[in-house]
Amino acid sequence: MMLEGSRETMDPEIYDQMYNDMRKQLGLDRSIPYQYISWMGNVLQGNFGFSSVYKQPVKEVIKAPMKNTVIMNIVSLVFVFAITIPLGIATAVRKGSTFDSATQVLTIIGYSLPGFIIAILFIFVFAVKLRLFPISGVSSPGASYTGIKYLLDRAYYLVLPVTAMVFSSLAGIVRYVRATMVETLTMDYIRTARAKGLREKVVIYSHAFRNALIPFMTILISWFLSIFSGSVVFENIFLYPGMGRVMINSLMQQDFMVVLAMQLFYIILSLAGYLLMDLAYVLVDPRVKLA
């Protein structure tokens, strides 16, 4: 669905005729509102258009990259939550200790480094110097593994980009968890719980952390949404065949149907994230009721 050649290399009349036919075929001769309504109608039917670069339906173009992006982001989210929440609680409980000071210094350094710098440093150290992990790709070229070997091979190629994503995300979340926990631990009800003789673990996890989750949920969901859009940088640096690379290539080659479909994915993800935020408030604080 592209014009082969240009007006300079073809007969001008033939080119103009082909150009007009193409405009009618794509619906570009209609008004902008009509084009938008028509596109939305096709989307609701599962038709995202045709890629002018990949020469196939957009749905087929974005299927594999979307799967790769979702896998990488979900894996990184699991590791980030598993590290940041316990570490933030530990630093808040040990406020002023050597462990807290060292963690604060490291998080400040991590917070000040842009994600692409961290990715380049990880490539230089672990791929170029130590040669422990591959720089790019999702699996071994030419390999036809199945079962456990397939999962291990995919995991091996995910280690470096996921580690870089996790490392770049740790600082901000750890500092926020620490700040909310430090503020919560100074509340009167925490002193009352300790005065009643409750165990320290019960005070921290059943009383302090549960209440600290209320303000933490907002930053958590917004960060969850940003990590998907932020993975575009890591995908391009690690040449990871995800949505980020396809989107950049599509923008460079003006393949707007692919770009629109991917933007729609991020919009739906944002709406789902805010819905999840409202539901999470109800779970964390039973006093909150949804209308």
Second form
Amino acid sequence: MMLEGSRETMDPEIYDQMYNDMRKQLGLDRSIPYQYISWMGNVLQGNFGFSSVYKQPVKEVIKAPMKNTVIMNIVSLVFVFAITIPLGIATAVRKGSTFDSATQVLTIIGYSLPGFIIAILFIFVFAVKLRLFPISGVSSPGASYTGIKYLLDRAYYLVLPVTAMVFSSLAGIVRYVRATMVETLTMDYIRTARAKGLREKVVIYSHAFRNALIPFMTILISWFLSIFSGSVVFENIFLYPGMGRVMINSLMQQDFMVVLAMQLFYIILSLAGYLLMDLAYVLVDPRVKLA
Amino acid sequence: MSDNNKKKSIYGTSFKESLRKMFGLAPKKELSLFEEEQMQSPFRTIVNNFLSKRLAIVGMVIFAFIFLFCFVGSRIFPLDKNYQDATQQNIRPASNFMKVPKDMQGNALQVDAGSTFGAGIDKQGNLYTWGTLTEKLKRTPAGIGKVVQVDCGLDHILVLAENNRIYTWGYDRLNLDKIPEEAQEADIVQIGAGHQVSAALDSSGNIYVWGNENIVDIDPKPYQGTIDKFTFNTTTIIAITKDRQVVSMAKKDTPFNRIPEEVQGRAVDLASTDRVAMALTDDGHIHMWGTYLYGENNIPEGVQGNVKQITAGRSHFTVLLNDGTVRSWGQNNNRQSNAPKLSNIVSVHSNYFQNYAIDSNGKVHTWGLKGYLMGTDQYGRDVFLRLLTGGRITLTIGAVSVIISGILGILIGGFAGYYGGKVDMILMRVAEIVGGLPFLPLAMILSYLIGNKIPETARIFMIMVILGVLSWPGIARLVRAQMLSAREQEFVTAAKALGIKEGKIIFRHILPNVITVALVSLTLSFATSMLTESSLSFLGFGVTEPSPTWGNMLTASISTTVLRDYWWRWVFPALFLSIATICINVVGDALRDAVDPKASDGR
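Follow the form predicted alone with the form predicted in complex with the partner chain, if you could.
After this comes the whole thing, all chains and molecules, with the earlier chain placed first.
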């Protein structure tokens, strides 16, 4: 293996020979388009290249972080779904009430705060001052739990990052859901439904909500895509070994094979997201047909 | 309007109005039928709608204040971004560095300044301490009795009591608390405290030094038994011997060893900054040697030949003249060289960035560093100054990137919407591709790849361009949608029929109709831009140190120590960033409602 100082200590001719051999072996002597196409070819065969820092195939390097990131994002997706939709509907239904105004003010503050400030505040309050949750990490260091205990331990470490993530994306979505619901509730068919004497619950949940689903789907899926790249910030603050941290570390250490694979993943994810969005439209609204 | 006036004159003065005049009430403006029915221009409606929202007005005022605060403030208090000071690290916000206790005023004998605090004694020998004291500095030992001399170091205090014993407290590691036995038994005449090191001089000319030898590495042996007076700086001890010679005790060769010949045999007083030493000769002249960085050699007029006493801070000198006035010069970043006009001064005492002058009535006058409004960071940089300049950079980046994305978005959206068909198809697919790219990772990669090859100031422009170029699709889609509906309207058909050029139709006829919506959306994306820039800088991929932005000032707050112990380092930038974005969003929201009341969610 050649080291950084090899250039000074080695015979220049042998050094050049080895240097060129290495370039050839890595394919760096070819033109950039050729390199790109061969990289694409390899990717299609499932070969993402070799990480120069971890000395492992890229696939191995990003396997575990990807799992961690997906877990974190799915968990926060569930919570955001569970909180924003009921809250948005409740504020829309009680439009103009104190509850609604308070939510409006809170949400405007919520979506103006950058994620990392929310995360810092959460760490300060819950980890530093109250000492309720661990500051960072993914599981108790040195512990080898199994089964339910392992899951609980993981969950304990996830609480703070997930809460911060949910909190920072809550506000925008609640506002959106509320706006959509308010608009839907002014529609004629809602008046008709009420005039028929349907119970208010039925009016809201099966007449209004069904019709507001399309915009919901749009915002939720595009939000889900954005948190994947947004979780870079949270992973960095909570030292959570996810893709974002691997991405930052690889960039800093110029491990570009890993960076390329990451970027590819993010783009595939966003393409898949858009496809999913279109499919979801068909699912929630029978009027929409795939051309 | 002239038409309205004519109408009014026909009606003449009404009965009501003459009644009102009789009772001296202000005339109420009667509206004619035409005035009542007069329509507002759309722009007027928007302004009125906007002005009716109190929250938005408050938001706008606060934002304007922050804007002025950053842009004007950073001009008034310019930041030297490469300035650091190891003695001023992580200091909490305070303004009490020179708050001399009332009991001591009018009775003071001697004062000395430490890095962030001061200590003094009055004529009765009572000891006082003030300023930002660490827990250890607050623990003044009991039973000192009357105090004869006091001296402050970086963060320790050294005291000579009347019973000829030395006491020290504050920083106590590196043997700083281990006063040599010989010193305790000797007849001490002078004590001195420096950077983690202390020294004492006895009446027979022997000097005792203890503390961290790695910082001030000296060898006093050659001069033992001859020393009359000594002074500390961060490198060495300089002393005057009994036959008025000046000697430097440094083991290594330092600039302080090059003592000018003309002071030898005549020196009466010594003072030294970190880099420059100064000696006072018996004819009232001062002589300097060392490395000049902050104009230490620009001696003010009227000083030479009249000097009575000299003293020095970290990079400035203060002298007392024979007529009882004082002069200061040298580094002036904390206004430590702005000596006030004083008279009847009997002694001056400077250290670090503080100056104390005691007049003949025992009153203490002070000038220099009072404290830091928002504390300092890990390199001793003033958080307040960095906040001002950081705010300016953050706001500028946000604004410029929004302008870039606005221009791109309006151009692309305008063309796509107006031409439709294939142009629309291609442009909108491009917009979808750019919009679909995951923003943060891509911006990080771009910033890393481009940013490593360019200087640090060019990085700021690079960030603006990256943010602008990646965030136009939203605005383009909006403009396109507006354009699609506007191009079907009759005034466009009319313009086409008149044979006006297409470019002119788009930008002169249609665009003014769609621009308000675009501008409102740009207001909101201004906030988003600022947040993205902050996130990037926070992660270390945006603007990098030493240039400050609100984002990279928060980078250090990942550390728990900073979160817990140095709250001022993250609370202020976080607060300013949050308030600025909240205000922009409130204003943007209100503007959107004002422009399109129907789209407002019914509030």
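Positions refer to the first chain, counted from 1. These figures come from a predicted structure and were not determined experimentally. What we label the rigid core is the largest C-alpha set whose atoms superpose within 1.5 Å from one form to the other.
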Next on the checklist: Superposing on the rigid core, I want to see if residue 278 changes position between these two forms - specifically a Cα shift of 2 Å or more.
Outcome noted: no
